[in-house]
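The chain below stands alone and is given as structure tokens, in the form predicted on its own.
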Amino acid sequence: MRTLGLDDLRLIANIDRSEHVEVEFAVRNGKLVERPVSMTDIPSWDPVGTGPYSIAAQIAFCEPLIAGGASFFGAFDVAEVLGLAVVDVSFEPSIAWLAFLYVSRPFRGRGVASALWDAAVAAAADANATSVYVSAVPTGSAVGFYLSRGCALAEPVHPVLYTKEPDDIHLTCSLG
């Protein structure tokens, strides 16, 4: 595990976000419910385009956060990047925002996401945050991971993040 900086954003290109999705969730009437899967095979990020699922868009999303003081972590096996995370520890008073956490497909299920989560939570706690806010993609794997870390449905959802990501599952994790 290493703390990274702006010059390391290019490492996002090494993350294979592809996934086969069997379960997807939505929130209805304040409850987490399964919904029909909207995309069964999520591709890796577009390496050349600039659309919302491109490497360029991911870098553009993370860059101002890191430039503004967010913590950027990388999990490595020697020089190979296994996963990356960005946590904005000053998102709101006492609330940190886990803005980005991806583990490359070949390395999932090996504790990499847990190590990145632990680093993000430690950074949030060191900054005196009392909770971490997560806007998770609605896949069973992502939602299941965050629930296993002690996250619960956000009540209320953060209005700005919800407007940007209304299909995501909005969660919070108390650090107390």
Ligand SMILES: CC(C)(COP(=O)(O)OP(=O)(O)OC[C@H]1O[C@@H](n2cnc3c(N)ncnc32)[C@H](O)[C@@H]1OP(=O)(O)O)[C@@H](O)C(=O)NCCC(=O)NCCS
Contents of the next structure:
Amino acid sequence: MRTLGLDDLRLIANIDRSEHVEVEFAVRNGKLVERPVSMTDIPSWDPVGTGPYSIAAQIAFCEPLIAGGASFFGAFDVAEVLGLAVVDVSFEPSIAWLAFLYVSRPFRGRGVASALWDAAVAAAADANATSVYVSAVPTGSAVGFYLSRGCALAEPVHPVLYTKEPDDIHLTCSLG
Ligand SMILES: CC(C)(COP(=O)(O)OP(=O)(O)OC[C@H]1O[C@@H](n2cnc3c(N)ncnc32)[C@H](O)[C@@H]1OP(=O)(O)O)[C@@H](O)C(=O)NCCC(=O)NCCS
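Can I have the other form now, the form predicted in complex with the named molecule, not the form predicted on its own?
All chains and molecules follow, beginning with the one already shown.
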């Protein structure tokens, strides 16, 4: 696990974001329910374009957060990047926001996201946050992962983050 900086944002290009999705969730009446999968095979980020699912867009999303003081962590096997996470530890007084967490496809299911989560939580606690907020993609893997880390449905959801990603599953984890 390494703490990274702005110069390391290019590592996002090495993450294979693709995923075969078998389970997808929605929130209905305050409860998680399964819904039909909207995209069975999520592709890798576009390596050349600048659209919303491009590597350029991911870098543009993370860059101002890190420049503004968010922590950036990378999990490596020697020089190979396995996964990356960005946590804005002072998103709001006492609330940290886990803004980005991706493990590259070949390295999933080996505890890499758990290690990144632990680093993000430690950074949040060091900054005196009492909870971590996550706007998670609604896939079974992402939601299953955050529930496994002790997250629960956010009630209420964060108004700004919810407006940006209304199809996401909004979760919070108390650090108390
Ligand atoms: C979600 C994701 C980050 C999990 O990374 P990972 O390194 O495979 O996760 P870990 O190995 O640390 O798994 C820890 C726990 O999460 C849960 N989990 C992980 N993958 C899961 C899956 N596919 N389905 C259900 N639960 C899952 C399990 O409880 C697992 O514990 P276990 O291994 O003892 O069963 C990874 O699948 C990923 O990057 N997916 C694509 C992008 C994404 O969804 N990112 C989150 C954006 S908000």
